[in-house]
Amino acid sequence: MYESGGLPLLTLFTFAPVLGTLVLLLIPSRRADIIKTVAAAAAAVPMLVGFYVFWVYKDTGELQYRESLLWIDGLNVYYRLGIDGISAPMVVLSGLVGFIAVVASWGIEKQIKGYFALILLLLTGMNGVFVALDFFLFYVFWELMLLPMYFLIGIWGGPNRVYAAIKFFLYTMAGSVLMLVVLLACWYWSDGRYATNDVSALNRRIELRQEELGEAAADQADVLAMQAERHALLKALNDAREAILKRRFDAGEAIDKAGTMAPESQKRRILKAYGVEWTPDIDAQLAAAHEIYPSLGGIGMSEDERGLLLAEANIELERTFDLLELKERYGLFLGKFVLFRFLGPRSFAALMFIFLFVAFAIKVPVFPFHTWLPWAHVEAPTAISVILAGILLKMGVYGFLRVSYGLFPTMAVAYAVPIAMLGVFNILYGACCAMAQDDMKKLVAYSSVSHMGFCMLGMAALTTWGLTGSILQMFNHGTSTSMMFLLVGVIYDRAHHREINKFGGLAKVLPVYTGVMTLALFASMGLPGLSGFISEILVFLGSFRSKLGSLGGISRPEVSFQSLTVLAAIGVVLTAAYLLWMMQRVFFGPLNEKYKDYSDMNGREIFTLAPLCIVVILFGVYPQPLINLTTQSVAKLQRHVLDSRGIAGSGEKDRYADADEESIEQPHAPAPLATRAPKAKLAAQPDAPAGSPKAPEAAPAPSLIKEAQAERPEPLTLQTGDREGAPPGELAAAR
């Protein structure tokens, strides 16, 4: 199924580099000029696709340019690609930085054929991560980039290249093992059988408890707690089944519009377009959907009644790796399981979220999983350092937004403050480490640790500005830091060292180089008018107004996002300090006579840096086109996370409303996938177990079901007088 006008655009974006690798294998090793040209041409294809996406893509909050093809039938694995506002900026960034890295590699003289074959294979893996919509396929691309990077560092790196390559490999492989556990666990849980077992077990426990307590059962918190847990699991099961029923209903309506005389091939195409698999009894399935679906959602219908009605449609949940389907079924992951008997029951979602956190935190990198990064940067060739900083680090934050926040949104709320605290620590720790470095490349490496902390802080805040700032910080850091690594490589090619204290006065002999480096340094420190400023200011604004720090549970009440934002702002001062100090020692003061005959940048070096200079200035002066790429998708992701679990609080207006006056709407349960009339008191009164007396209406346990405001902002603009989220927030009922 292609939604890109018949052209598999994302397949071209992903696999053009690996096709270039296959061509390289046919070229004799002695023809270095042809090898470099073919590699550059193969890397230019993703760049052109990225430019196309930037100019044509309009963010609607939905996935676009989707491609789908059955890959492994027995496991229900599909080759699924697509992009939305979360991935569109990464597609642009990956295409641009990948091409620049290949051109910057033209100075490589050792085993040229193998080097360019590996770097193109590396680009395929990273490009695929940003467009994969199947968890299995996402994991394949995630692993695909591991071996090329290992060999590129280990063969073409510096004196300690073997140690750096092994350390990179071991850290990344450890994270990949944890991701594999989550991959398999989610596949096993996605068919709802574990949630069904939990519902049955809760039914028995509620019956026993009600028999024990008698008429007083309705007033007992433990009974209400079990009813609330049962209700949440049952609703998740019903919503997942109803999503399938809705697709069948929509497909049947489309087939009816096509007419009874439509050929079978056309009907199958319609079914595929709606995500409905053809089976011999498909006509009966469509008829059942046509009869049952309009009856769902009647006022006062309980979850038990909805479940019985859905059972008539003979809907079975299949195990799936589809990230979109898993995102819709996140409620199935809210149950508990026993990993080790001595630990007792533990939350499935919490454990899987932690596993994914470690896997993605290694890539970001987040302290204390960052120690591989300085070694990899220092020992890697210049172009590989560019890819590491410009693309690979962004895969970690992207994984959080695409997978962790999609599949386990309740944990994104629960762990918001700890994630933000790690982000702030990254900012300050990375900046302090950078200030202590004498090696230019290691300084830039630690600056990446610091700057990626802003992504973590904005992501954890779960406000529109915070999430938007996090995505923009990924893009802007990718361009400015790529510039800095390229410029470090330029001076290393001439001086054959990177020691800051050995330079001095280079501005007198390298004016062009000095000017470009100044631009890169100012962009990295967030100078207004350059791209780094807008992303950092959005992160600060978004995190400062986040109310998640007021939550109970594992989020400590005395820790607020306001205090974390103030601490993070210190990182801006530290960033300016170490970058300006490096600039003063390298470019100003008396000229070291050893460098008086150095030549300024050549044409190839200017060619690789010019696009990045343009981007840094363009999106610093006018960032709205970049913001437009992601606005609607950010709002949709925010709603998904906040609606998954109500933000617990006092409910007071002045605690959750913005500074300006806003009205507060009455709470209601989040609407299921299909548009229908709201259910009466669905969140307030859990259903009684089958076969037992229905408990009298009672207020739910305040520790389990709290109502709070969940922001529903409008698209973000940066015009005078605008504010985030003009309409008032809606109150999402906690599961």
Given for the second form:
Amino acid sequence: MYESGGLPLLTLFTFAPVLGTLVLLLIPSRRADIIKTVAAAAAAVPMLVGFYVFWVYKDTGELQYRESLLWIDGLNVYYRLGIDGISAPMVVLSGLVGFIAVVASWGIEKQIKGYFALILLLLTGMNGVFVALDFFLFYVFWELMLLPMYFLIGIWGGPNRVYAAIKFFLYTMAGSVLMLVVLLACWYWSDGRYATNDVSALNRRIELRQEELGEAAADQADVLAMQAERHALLKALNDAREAILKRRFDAGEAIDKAGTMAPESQKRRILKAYGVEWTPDIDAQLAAAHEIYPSLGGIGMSEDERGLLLAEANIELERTFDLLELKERYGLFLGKFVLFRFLGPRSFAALMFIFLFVAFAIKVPVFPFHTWLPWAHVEAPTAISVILAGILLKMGVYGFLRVSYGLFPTMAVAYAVPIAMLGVFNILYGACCAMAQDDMKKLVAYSSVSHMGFCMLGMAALTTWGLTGSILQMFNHGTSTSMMFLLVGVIYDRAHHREINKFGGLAKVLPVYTGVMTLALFASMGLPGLSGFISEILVFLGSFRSKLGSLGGISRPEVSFQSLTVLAAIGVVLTAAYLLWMMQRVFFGPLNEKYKDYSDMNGREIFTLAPLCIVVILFGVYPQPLINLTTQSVAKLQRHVLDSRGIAGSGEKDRYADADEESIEQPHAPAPLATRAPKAKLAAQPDAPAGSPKAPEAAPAPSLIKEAQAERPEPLTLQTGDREGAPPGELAAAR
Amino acid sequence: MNWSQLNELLPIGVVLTTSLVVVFLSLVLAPKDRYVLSLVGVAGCILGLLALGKNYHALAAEYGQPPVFFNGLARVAEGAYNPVLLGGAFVVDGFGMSIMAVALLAGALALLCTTPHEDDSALSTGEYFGLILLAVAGMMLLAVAHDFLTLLISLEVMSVATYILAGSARRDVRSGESALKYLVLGAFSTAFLMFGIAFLYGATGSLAMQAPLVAGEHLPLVKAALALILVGVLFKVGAVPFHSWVPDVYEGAPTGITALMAVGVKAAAFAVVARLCFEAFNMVKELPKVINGHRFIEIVYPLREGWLSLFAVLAILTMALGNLLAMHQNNVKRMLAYSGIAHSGYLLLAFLVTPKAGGAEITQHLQAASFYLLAYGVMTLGAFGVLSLMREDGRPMEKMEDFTGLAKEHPALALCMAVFMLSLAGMPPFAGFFAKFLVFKSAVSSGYAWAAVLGILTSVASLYYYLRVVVRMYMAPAGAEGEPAPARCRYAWTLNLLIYGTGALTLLLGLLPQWLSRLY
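How about the form predicted together with the partner chain, since we already have the form predicted alone?
Time for the whole complex; same chain goes first.
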């Protein structure tokens, strides 16, 4: 069912390309012109949807444009699509870069029909990943993308294409398999029969064990584990009850909207869409939900009252693949342990987080899982390199934000420093490797490794600026690297090689090309005024402010992220070094006589690059529209992750004491980035609740950069709301 | 006896009749018209499928749905469908019907694989087609056999026919080798089975599937009997350590017969595994409790308790060994044989249940197993179909190299082959992925997560050798000897049609798996 009525926008976004594939298969291979036109038309649909989303989408932190349809009955698998502020920029990026890549493939001569059929299939897979809300569906799209990519590299690639294709395929497949394990495990653990009996039984077990152990009990691992489990249980009970009531509430609203006189079949359909079972007295139940839910929603109800309400509940949760639902149930994963014969019990959540980390890290790619990338990039045809760097790599970071951070928020906090360290290593290692390359494409490939490190760093920092910067970096790197790959393709089409040292003085014969290349390089380098700058500076500021974790037990937790940020900043210098050096060798110096007859870029090449140039300059000067797409969702994700510490149990609390203090100092909820007026101090806006869907429209030009440069002393981290009540009483008792 | 019950066995009757018709028809047909025989045989298979579908619909209309799996312990409610036929000799339940359908599909492909211009005259005699149909009938009987006597007879009907068929390419030395190996080892395994059945009869005085229930003080003997029976059945399945015959026999037999063995025989044998696991392995233990003169009994499941881990270990070994050995094969047919072993391992995972599993759980596991069998059947049949089309100057082309450039020469066939390979490897969105997913899911939900994880890992390893075929077809490494020789295929419209059909079905089952599960 399409919940908002009207055109199923995201289905269109996802499946328009594959429809194009089907049409292509009916066209005879010799009509190359028709094939290309159809392919471009099919790829233009997602781009238009992307533009539409960019204009119309108002971020509220909730999933929008949702569609849901039962897909596989017995397994509770749904076809669920939707976008929020994290996926919206990716939708825009994927639509744009996908179309450009199709147009940039005009020069393909070998098996044109197969090529365009596959590239359209590839677009479907990638678009699907960015909008899927069901873990199963997400996985299917994730894998679906793999096959066409494999063939595109393996058939249309360079001399080493088969090796590159297989390497790409096996690396990614290894990652997806780990994801499959997580998928199965999360599905399996996502059910639960939680009654208050379970909690009291646990209480008894804890008491017994404590008696047995005597004084030392408080530190015993199994007691701590049981306590953590108890917290998880309580939280799960609460969440489950709320989720069920919320669903019923929503279903009731939807039925009201349909009108009380609506036919019963329609009512049933609505109920099914909300996952509510039909029973004869459903109307009464829905009415009850109407009354209860707002009161559960927090208006004047204390924890105790809530507990009383829950005491009657004996809730049975159905197993599910729904990412949103799983996100709500993350508490279920915390108390679980996986028993290894030799390693002893290991936290289920930690294990799953690591599995997912590897799955997504291979895609990003994070060192040491990056070795497929240079091969794939170098061997792939230009347009495929563009898709690889422009969209595919983003799927990794997107996966982190959507799946890992959603399902295992406590682990995101616990592993923040290691992830950030890997990110910083990526930045430096990628930059150093790039500097050593002679092949232009390989250089750009390694620069991608380096730039994706910024995404990792910003993401790990878990501050508003860090997360925003990370998402922006995904978008900006997507555009600037696409430009670079296209430009390398342009010169390769003329020279049939990419050796940096064999060029020289090209600026004289190819002025337009040189100009565009300069723009791309500067954007990638992070020159102020171009898009790369905004995201990098946001990542730096965000990670510098992060107070998660500590290196080697240093008492000041902020030191770890601060030192990492300083290291990361070296990466910017290295980036400038390798890019400028490359530029110098290719465009300046004496002109290589071989190249003096080269024609400058033709119309098609300019056509593919022009939109990216506009985007790079536009979002460099005025990034606010892009930031507006994400603010509320970033705030929500951040809240979700940081709040989870409250129930993470035992030892975590003290370590993050400082970070909490900061939040508590400011009980008011600050306005999200987008809505902050340029000069207003945070304290002056006590009344704008974070996450409120009706946040005031953006004030004109609140230029983030200016704020950043002014080094305002206030903590700009978006707060997590009222945190005083957050650590449950149980936890205090446990300590 | 209620003769109307025989209606449920009509599909088997149709196939048996067709086999006789084919044999007699071969006497009157001129040798060059022998291809008509295979078409008649296929028509018989289609008729059988139609009869099966009609029966199913009739049952669905009358009783709702037939039970997925009939457990001999269950009491059939008044007015509900009673699947027990002929005094307990057969039981036609949903699971049995799905296995019958797989056997019929396999038979149709085996018939078509050897159609028109086969050079070996032995392959196109009437007996050859008759025997294929007889083997199919045996498989169908095995799928619904419900006591040990019918089980043995139908197993032998199936096996003897396949022994002969494996050796039917008389001019080919490998075919003879294949037949001999199959015969000797097969007879050996049947001996185990018969010993088991004899022990069981000696201990309990019954040949019914539930005979072990009345083991009484002969429990040790019954356990030994069940172990022997299991050996006999696992041999047919091709599970480690009873797998060694598989590669040689599969490689040597004519391709159509290999497909029949890889799909039909395996499906039928798994039907027996299911009947054994979920029905025969129940035993009653008397409890010392006596209340009001009633003695209390408890049903224990020896397989589920003591032997379950053994089953899991066998499954893992089968998967690992099959996949590892398949990697080094240069002959695609032999590679598919090893991959068949690996798939038996995955299938065995579906039979891991929690010790006290109830009806609903068993149903889920069986649904996973039968979906897997159907998906595996469809894609393996397709792959063997493509393989049997590939020949040059009457010489079958089965080597990896022979696939070089197939994508250029025959794009549609290559596409289908790629789909089969990727589906066998378990890539979404094809049927193979969903089948594996269901099996792993059922293993996880009965507490065998480690087995599932190992299974997933071996399935990644399997990707390597499936991809080798795809690489050969689509991206043959830039020639050391210049342009690679294009692969040659003969053309047979019926077989091509069947291959496209299975290709489409592979995709369809992956996209809409619930379409099938509605049948239950």
